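Consider the single chain below, provided in structure tokens and representing the form predicted alone.
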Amino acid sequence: MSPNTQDEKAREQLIDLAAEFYDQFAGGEIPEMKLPTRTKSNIVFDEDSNVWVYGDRTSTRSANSVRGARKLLKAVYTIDFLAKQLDEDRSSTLRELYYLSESWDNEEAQFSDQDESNQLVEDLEIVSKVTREDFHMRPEESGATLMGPLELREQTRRGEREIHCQKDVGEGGYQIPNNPDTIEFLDHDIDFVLCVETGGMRDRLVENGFDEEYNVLVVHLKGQPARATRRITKRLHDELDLPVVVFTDGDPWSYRIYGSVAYGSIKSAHLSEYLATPEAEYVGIRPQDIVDYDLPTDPLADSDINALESELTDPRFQSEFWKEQIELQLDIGKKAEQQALASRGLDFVTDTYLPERLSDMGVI
């Protein structure tokens, strides 16, 4: 689908969206909008796509009390502003729309904080089944990259470039946009996509030239991926059939950032199909390297405890890896960082770490 049928098709089930409320009117009803409940009670894996999705509960945001015809009235004014960009071939940032607010004639439309704008837009994106990428809705920027070798096409409002993200990028890469589904893949000579969680571990790789070694392109994740991150991660499996593993810290934060790659997030819930790659594989680092290598750690702090305890019951976190991996953190009460193997050497990582893992896992 083109950008501008894109567009359309948003701006088309916004203004129905805000019609269904004109018509519950005109029909002398009590306007509402249903929504699934969002709370992570409601929140279910299915085993069936392996991501998060909403459960059966549903809420319903009724103009019969003051605080829902707020509610209402705030989504109706967004629909029109959203409607309004997207006809001006226009965007904005999650930020500029609370602020933006701030203008609207009806003060009982404007929001109290950014969380409340933010979970509006998400509640538009539920209702109506169109992405905030699609409203023109940018979030703050993530500043995710690719290095590889993969020349796509990307739209940009100057029109279309076409770009290898090896030899039209500095050392840098290639910059994730905040829509990744403006993107056409041209061609590549990629065998598998490697996420990285930090930075300093980017640089290491592209730096020793692992990506040109292996073929491998490598995606940095930045921390917690952004959804553009994990929308780009699961278009090269699906549809370049690339095999996807996921390199983080050894701690159970960076473990949660891995599942919201492979399974998809709590808080994205309604976007998992769209954003998850549940094929993605682990590659470390693993309590086990902590104790095989004797990397320099950190002790668990209670905070960590509490998350790894929480994991042993998390349904991403149930294969018998995880569950020996886990109780092998818990019991060693280490962690480690992904940098911790220089302590071996600046090319431990490139040279034996990885290549020797991903031969295990069958990748190369």
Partner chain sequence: MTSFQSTLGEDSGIADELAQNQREISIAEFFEKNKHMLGFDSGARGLVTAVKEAVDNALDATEEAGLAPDIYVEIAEAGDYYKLIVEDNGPGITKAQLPKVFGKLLYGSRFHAREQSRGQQGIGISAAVLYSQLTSGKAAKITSRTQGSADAQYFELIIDTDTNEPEIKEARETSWDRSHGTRIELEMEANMRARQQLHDYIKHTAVVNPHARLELREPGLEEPLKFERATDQLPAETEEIRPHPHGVELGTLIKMLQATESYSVSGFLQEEFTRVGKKTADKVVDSFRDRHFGREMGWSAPDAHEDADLRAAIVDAVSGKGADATDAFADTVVDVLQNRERTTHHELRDIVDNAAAAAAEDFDKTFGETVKENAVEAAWAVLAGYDEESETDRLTADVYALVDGATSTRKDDATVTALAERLARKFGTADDYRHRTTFKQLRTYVDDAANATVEYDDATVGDTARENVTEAFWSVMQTVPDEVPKVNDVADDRDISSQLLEAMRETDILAPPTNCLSPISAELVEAGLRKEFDADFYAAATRDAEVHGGDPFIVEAGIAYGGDLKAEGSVDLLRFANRVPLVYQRGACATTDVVKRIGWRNYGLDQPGGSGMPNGPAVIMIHVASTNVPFTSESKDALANIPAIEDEIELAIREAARELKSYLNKRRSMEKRRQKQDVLGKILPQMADKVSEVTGRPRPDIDGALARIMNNVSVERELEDGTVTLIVENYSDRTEQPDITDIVSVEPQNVSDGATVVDLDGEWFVKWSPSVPSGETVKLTYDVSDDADFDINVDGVENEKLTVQA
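Structure of the form predicted together with its partner chain, given the form predicted alone:
The next block holds one chain only.
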């Protein structure tokens, strides 16, 4: 499908949505929009794709209330904007959309904060079944990078670029574009993909030459990974048939980072099939590591404990492994950062920790 027909399809889907409102009005009905309920309790495991998707429960945005009516008005204005954007083959960022709403003639349609506009775009994705990227909506640059023996071709607005993600890039690595579907993989010498949460650890691995030594593609997640990062990870796994492992801090928030790479996030469960890599495995830091390696730790804060307890009921963490680890962590009451491994020397992570763990996991 050429980009243009894809744009045309996205545009049609949007206008169909507006037409639905139109028909509701004309039929004397109260305009409304049905959406899957986007909470932890409404995500279910999809046996076919091995990822977590939204369940059957829906919530309704109805013009029956002032709040709902405002939301729908904003939705219609946003549909109008997106349709025009597709028509003109332009693109914009989520943040731009937020500011752009300030220019709309109707004050009621303006967004009060960016969360609202972000959420609305997600709503439209869900009901129109078109991804944000196909609306030509980009997030702010997440700045996530790749480093490793991979050669690819990127379709940029200024023409095609062929890049080797080790040889053609500086120490910072190759920056993942907002729509990774514009990338074509040309050649590679990768044994496995290692996703790393923090910049400090990513730099440590590159400095120690870990990517060269083990033929690793190091993906820097930069905290909670952007969609593009997750998408390219999935493509690396699916298209190049590479094992994917995730290396994060040892705290509840980092487990969620792993969760969104492997199982999809609650907010974008409608895109799980497109973004999640269910085969991704968790390297560490595991609560067991804190005990085994006697790592320097911080005590769990109340919010950490709440987060851990909430994960115990999160359908994504219902495996034996996670239950055991989370309960252990609650038991010891401690958390550790990736950098805590430095307490055993700067090379400990590349010489000992990762090789041991990865060979245990059968990756190397």
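Numbering follows the first chain given and starts at 1. All of these numbers come straight from a predicted model, not from anything done at the bench. Between two forms, the rigid core is the largest collection of C-alphas that superpose within 1.5 Å.
After superposition on the rigid core, the Cα of Ala26 moves by 2 Å or more between these two forms. Taking 2 Å as the criterion, Asp181 does not count as shifted between these two forms: its C-alpha moves by less than this amount when the rigid core is aligned.
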